[in-house]
Structure formats: C-alpha cells, structure tokens
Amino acid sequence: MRIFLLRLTAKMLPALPTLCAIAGALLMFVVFLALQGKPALEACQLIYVGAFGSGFAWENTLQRAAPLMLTALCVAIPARTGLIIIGGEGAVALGGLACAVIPMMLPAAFPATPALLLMATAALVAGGAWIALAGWLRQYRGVNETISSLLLAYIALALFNHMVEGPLRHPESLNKPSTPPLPEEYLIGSLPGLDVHWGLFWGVLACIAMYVLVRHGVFGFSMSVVGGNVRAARLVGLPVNRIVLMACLLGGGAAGLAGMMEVAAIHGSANSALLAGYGYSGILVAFAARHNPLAIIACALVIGGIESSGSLLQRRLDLPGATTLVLQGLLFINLLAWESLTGWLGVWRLRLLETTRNPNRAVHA
C-alpha cells in the first residue's frame, strides 16, 4: 500500500504546479470581483454552471475545447525541442483560408470526401509552412522563435484580412465581408447525439496521436534530447535542424487544422468571426497542461468552460464580457509564478520514484 501511495504521488507532482495556480488565479478572481462590489463566490458559482452545469453548457464547452486542442499542441510540439511558439493564431487564420479557397478551385459536383480531405490537406500545410518558417528562421537566421513566430501571425492575420475583404471577397457579403459560402455537401456536420461538430473527435485523436509520438517514439524521444540540450543532440549524431522544422511543421498543421474545422463546421466561409483568439487561448492551453499532449484535452476543457461562461456572468451579474478574459490573464501569471516549483518537484519525484524501487531507503528533502 505504501508503494502504490509513493508512486501516486510521484505521477501527481508535476499537476501540483498547475493546480496551485488554478487556485491561485480563482482566490485573485475573487478578490478582484469583491473589490468591484460583486458577488464573488456567485460569479465562480455561475462560471461552472455556465461550463459544466448543463448538457447545453456541456455542448457549448465541447464547442470550444474543439480548436482550442488543436491550437496548444501548436505550442506544445515545437517546445518539446525547446521553442516557445506564441503565433498559432497566424496558422489558424491561413488553415481557414486555404481551407475556404479549395472548393472554389473545384469543379461543380466534386465528391464530397474528397473534397474534405484536400481542404484539410491545404490547411495543414498552410498553418504548419507558417509556423515552420519560425522555426526556420531560428535554426538558420538566429532570429528568437517567440518573437518571430507572433509577428509572422500579425503578417497572416493582415493577409488573411486582405483576401477576405479583397481578392476573395464574395458579391452579396455586404457588411461582413467573406469569402464564398463552402457548399452544403462540403460542411462538416455533428456527432452522433451532440450539437458539437466532428472537430471534438479530430482534436481528441490529435493529442493521443502526439502523446504516443512524443512518449513512445522514436522521433519523440529525438525531440526531448534537442530540447534538453542541443550540444548532445548534435554530438550524438541527431539532424537537429530538420528535427525542429518537423516539430514545428507538427504544431502548425495542427493549428492550421483548427482553421479548416471552425470554418467547415461553424462559420461556412472565411470571415472575420474566424479571428477569435483560438490560437492565443491555446498558448494557455499548452502552458497550463505542461505541453503534455493528453493534459492539453482536460485543459482544453476547463479554458472552453470559462470561456462559454462569459455570457452567462453578463446576464445574471451584469458583468462585461470580457470578465472571463481576466479569469484567463491569472491563470496564465500564476502558472508563471508557479513555474518556479519546477525543478524542486523534480527532484522529489526522482526520489519517491527510487524510494519505489528500494523501500528500505528514506525519502528525504
């Protein structure tokens, strides 16, 4: 008994960090709520109504957790080799623009399933060549990932403001300029006995995918010892450049994926209603979930939640819209904060994890 309690809290460890700062953001929340006269523990009693507390709340949670998994792995890949990619909205928006200029290069009456497969095929590259060029220009120019990669997403968000309202722009799109409306045939319907498109299904199987990558494969592993240290990797003989590109390519098809799904499934063509933050909630995402690709799928929950919740606080309490961005920005300072235990818990983990394996030797700090 006392090993099966050693090695449960051994694999527990690494969560501590992330639910210390969940508390941490919902006692500030609370704070900031009270200060303003409003009633606090009614506003984290409506946030969970909101996300949880109905099988429509549920439907709507869903909803959102479906990109916002695709997006975090945009994040999480490419850190596994030791980036910090932030400009997964920039892939997002040029997924959904390839994906919404596809049909309109098909002839009439194109099958249907194909038709799907090349639109998803067309965001994938789209969204993984863009995030590939950051890691691009960090293996060979020098240039810093982070700051690359969210100047590149203002470049695809200007560009994809250009063709909507330009060059793509449908006739009878009067005050909300789009691109032509994705054929009937050609939407992405429900799953069976849900308001919530095929999106879920895609984004779930995509973080069991990158799990099993990253844990159990061989590339995985090749892209834990890059980011562990780029010296060894390169002594021992890795392709560390191409490595990082793959990883990148990974997190950008994932993203622009997203894209292709909101647009397929929601929207019904490309317009602005795409750009709607997807790509920077899936930087928390990431963070919060510790780039653990099946972490992300409960986080990616709990982020779509709160972001569901938003209207219901702004009918019951009178509260702005905006408030459960707030919620949001103390999640994401807190996991920072927290970050620092880290290391210590590392070490910790090591030690009950030894202790497992010879139980006559003492844990000690």
Contents of the next structure:
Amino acid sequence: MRIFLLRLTAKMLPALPTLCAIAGALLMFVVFLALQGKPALEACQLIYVGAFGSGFAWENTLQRAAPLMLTALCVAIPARTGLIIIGGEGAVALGGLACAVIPMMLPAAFPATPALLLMATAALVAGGAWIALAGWLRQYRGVNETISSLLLAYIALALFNHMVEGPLRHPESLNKPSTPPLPEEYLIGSLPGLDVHWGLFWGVLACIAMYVLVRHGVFGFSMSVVGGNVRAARLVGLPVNRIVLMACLLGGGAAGLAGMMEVAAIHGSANSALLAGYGYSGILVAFAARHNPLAIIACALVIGGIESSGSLLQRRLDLPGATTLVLQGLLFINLLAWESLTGWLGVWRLRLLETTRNPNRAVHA
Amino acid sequence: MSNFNRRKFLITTGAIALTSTLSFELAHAAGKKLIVGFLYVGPRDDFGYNQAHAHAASIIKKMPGIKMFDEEKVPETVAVQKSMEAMIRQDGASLIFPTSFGYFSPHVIKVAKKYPKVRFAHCGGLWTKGKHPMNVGSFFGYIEECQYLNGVVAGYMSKSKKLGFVAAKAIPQVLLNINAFTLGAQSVDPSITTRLIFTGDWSMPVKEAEAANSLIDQGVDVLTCHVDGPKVVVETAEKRGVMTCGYHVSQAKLAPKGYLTGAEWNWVTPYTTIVKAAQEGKPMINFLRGGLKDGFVKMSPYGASVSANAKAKADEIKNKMLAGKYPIFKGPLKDNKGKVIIPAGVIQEQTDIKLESMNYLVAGVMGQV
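Having seen the form predicted on its own, could you now give me the structure of the form predicted together with its partner chain?
Whole complex next, starting from this chain.
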C-alpha cells in the first residue's frame, strides 16, 4: 500500500507546480480582497458556488470550458515540439469564418451531416493553415513563432472583420454586421439531457486523442524528441520541419474547430462577438496544464469555472467585473513563478522511486 | 480583518448554501418585490454608453417595490445567456434589461423562449411582430436630434469650418448620428465639412486617440464621436486645445475648457415605463421609441465658451423639436457621392423606421461607408 502511494505520488509530481500555483493564487486573491475591505472568504465560497455549486453552475462551467479545451490544444501541441504559439485567437476567427462561408456555397437543401462535415473540415484547415504559417516562418525563415503567431492573429482578426463587415455581410444584419445566418438544420444542438452544446464532447475527445497521440504514438514521441533537442532529432534523421508543421497544423485545427463550434452552436453566424478572447484564455489553460492534453480538460474546467462565477460575485458582493480577471492574472503569474520547481521534480521523483525499490529488494531477498 | 472569524464564515456559507438552492422561492416570498436585472457589455464607469445605462439603473434601484441586480462587462457570447439565466434562477428576476445591441440575436431570443414568463427589455433592437417572442421588447431613443443640436453649436463655434467625427463602425445607428451632426452644422453654414474616421470597433482607445490626433492635425477644431467611451477622444481634444461635443453621457468634467455640449441618453424614462408596466401587470411593451420631447434623450448644459447666438439658435431648434415640428431628414438631400437620397418636398419623420437602416453619408462628410 505504501509503495503504491509512493508510486502514485511520483506519477502526480508534475501536477505539483500547478497545484502550488492555484493555492498561491487563491492566497494572494484573498489578501487582495481583504486589503480592499471586501469579504474575501465569502468571495472564495461564491466562486465555488458559482462554478460547481449546482447543476446550473456545472452546465455554465462546462459550456465555458468547451472552447478553452480546443484553444488550449493550439498552444499545447506545438509546445511539444518546443514552439510557443500564442496566436490561437486568429485560428478561432478564421475557423469560425470558414464554417460560416461553407453553407453559402452549398446548394439549397443540402443534407445536414455532410454539410457539417464540410464545415468542420473547412474550420480545421483554415485554423491549421494559419498556425502552420507561423511554424513555417520559424522553420524556413527564422522568425520567432511567438511574435509571428501573435501578429498573424491581428491580421486574421482584421481579415475576419473586413469579410464580415464587407463582402460577406448579410444585408439584414443592420446594426450587428454578420454573415448570413446558418440554415436551421446546420445548427449544432445540446448534448442529451444537458444544456451544454456538442462542442464539449468534441473538446474532450480532441484532448483524449491528442493525449494518446502524444504519449503512446510514434509521431508524438518524435514531437517530444524535436522539442527536447532539435540537434539530436536531426542527428537521428527525424524530419524536423515536417513534424513542427504537423504539430502546428493539429493545434491550429483544434482552435479552428473551437471557432466553428461557437458559430454553429451559439451565434448562428460569424460576427465580431466570436472574438471574445477564447484564444488568449487557451494560453492560460495550456500553461496551467503544463501542455499535457489530459490535464487541459481539468484546467479548462477551473478557468471556465472562475469565469462563470464572475456573475455571482458581481450580483452578491458588488465586486467589479474585473475581479475574475484579477484572479486569472494572479493564477498566470503564480504558474510562471512555480514553474521554477520543475528542475527539482526529476530529483524528487528519483528519490521517491528509490524508496519504493529498496523495500522491494528486501522482500525478494 | 474581522472577516476571518469562524462564526461569520459559517453564517455566510450557510446563507449561500441556502440562497443557491432556495433563492427562487425566497425571492418570491419576500414581499412581492419586482426583481430587475441589468446587463452591460462594458464597465459601468466608461464615461459613455454603459455609464448611461448604469446611471439610469441606479435610479431604478431606488424606486419603491424594486430589487435590482446588475452585471458589467458581460460579453456577447454564451456568457450573456448564462448571466441572464442566473439572474432568473438565482435571484428570481422577472424583468431583464440586456442593454447591449449585440445581446439581442441570438442570445435574448433564445433565453426568452426558454423563460416565457420573464420579460426582456432590450436596448436598440428592432422587435418585429410574428418574428420575435411576445415577452421581448426593444426600446431606443432618437439621439440624432441631440446630435443635430451638437452640430448647430459646433457650426457656430468652429472657425476652421472643419469638424471631426471619430466613429466605431459603419452601421445605421452610427451613420444616422454622423449625418445629423453634419446637417446641424450645415444649417448654420452650408460650407462646413465633417472629416470622418472609423476605428473598426466599439472600444479601441489607442485608435481613438490616433484618430483624434490625426483629425486635429488636419485642421479640425470641433471634435465629436460615436464609440462606447468618448473619454479618450474628449481628453485628447482638450489636451490639444480643441473643442468637443459629447456623447452618451456628459464628458464636461473631462474637458472643462473645450466641452461645448453633448448628446445624452436619459434611459430612466423608458426604464420607468417598462418597469411600471411590469409592476401593474400590463402586457410587455414590445416596441418603444422616443426623442427629446419624450424625454428619452437630453442635451448636456452648454459649456462656458459657447457664444450667445449659438445658444439662442440651438435653443430655438430644440423648442421646435420638443413640439415635434423639426424633422432632420428632408429633401432635397444628396449623399457625399452626389446621389439624390431624398427628393425635394419629401420629409422623413423622426419616427420613420426606414431611418434605422441608413446606409449613406450626406454631402459634406469626408469619408466612406
């Protein structure tokens, strides 16, 4: 039993910086509120109630977490190959736009299932290609991918706004410029028995699929090699450029899919309300999850929960709308600070495994 | 640090546990108060659109028989759907004011269908019978009347005869204001032109400052705007010694020297009408519009620098508007490409719903849709 616990601890060690960061952020948040003379503990209690305290709160949280899972993958997958991509917002915009454009090109009364497949493919390709562009610039032109992906996102947003307010604008969308509404039968509904749309299902599925790929696939392993040491990867003959581009394509595709889900399940057409910062929140989720696709699911729930609790904090305690942003900011700072533990983790893990091995030997002897 | 004692903690947690499960019943048992929820898309103190709503909401809060909840910075995504639902389910709200235009479709429509007993009074939308649910209504004000008066005062005060307009997006509500402002100025001097810059979105502080500076560099000496928060434009103009006309709420505090007057919302009027209807159990008011004479909009008090004849002329036109005898859009009217928009002899009354789909800029506006 003790050995099992030690092994489990060793396995869970990578979660330590994130757990410390969450605890640290909460502590700083409490101090911050107390200094302002606000009821800090009550606020923490309300965050829990607003995020996970009832069936309605859970639906709220799950709904907000769904797009974050997909946009977090846009950061986490390229990060496996050593790239820091922060331009997921651009992929969300273009994915949403691509999804809204497809129905305009289809003949009337085109069946829904193939239409949705086409819309999803278009969103995947649009988002993927945009992030792959940042990867290409890095591999072939030596441009820093963090900067280029952010700048490319600004271009994507400008392109999105131009298309939605110009050539693709529906003449009836007077004061809220939008693309023509999607036909009723192409809209994505709710999961059975839940007031949460299907984006949650695809988000979780994408995270699991990426986990399998990253942890148990040959391609996933080669991504880690590229991310760990590019020269070693080249030395063993891995096609580094192709692997990096593929990782960007997968990540960007996930963010594009998030855009599609928002358009087809919530807005019903592409308009600037889609640009709500999901791409940027995804960065926070991916870093909190330390780029582990399975941990992304949990971290997206935490961030989604914080966001959905903001409503209750405002109405019960008269706290300003920025309160949840402060908490998210503290969380991000803490994540970066506690990241310094990473260097020690390997040593602790070895020590833990050492203690599990010694008693084993004693038994066998 | 008195908040940290255990007894208080237990009381609050217990209270929260109770309110989270029983709030709906409790709310209804608590003396039959009308519970009203307000949602704003931006911060309550933006010196602009959201402040105008939040200020009026704070007056509604003080009305007898009212319990008010509000939320700021609610984006036009699933977030607003969930916030409205939370107000209904956790606070027992039976009247909701979603105040941003972008909330209407699909968010308000969707939640309204789910809660047919709750009333939704949306600001800015165009409620249509047969298309939208009966528990939804839309209200708005003819703010272009005030923009016209802004233009009259600007026309008198401008020496360079060049006015500047910083606008968010080329949508009908914005075009209506730009055109009314320009026509007001041209009623003083037909040679006056308005230089126009679109920033592309409702809240773009950096671009708004750049646009204001660029317009001032072009020789503009009176500046106004249609963005969510006019703070940046007004402050930039004041710093550079240029006059301004305000929008949404009074920005006089931000520009004690250069503030001439401003077009302000007076949302208390439509709010009160809708709240009273709910309190008295009358049917939901589905379509509500009003201008100066209805008290939906008002002018900021004149700044110290406004000349006597500017005041006299503006007041004269204002009195005609108050009597309902001053339509702004009348023929002959050409757009800035030379095309005739309204032929001579034709008058478009203020209440004409066609004005809410405006897609042109009048002659004298330098810019394009």
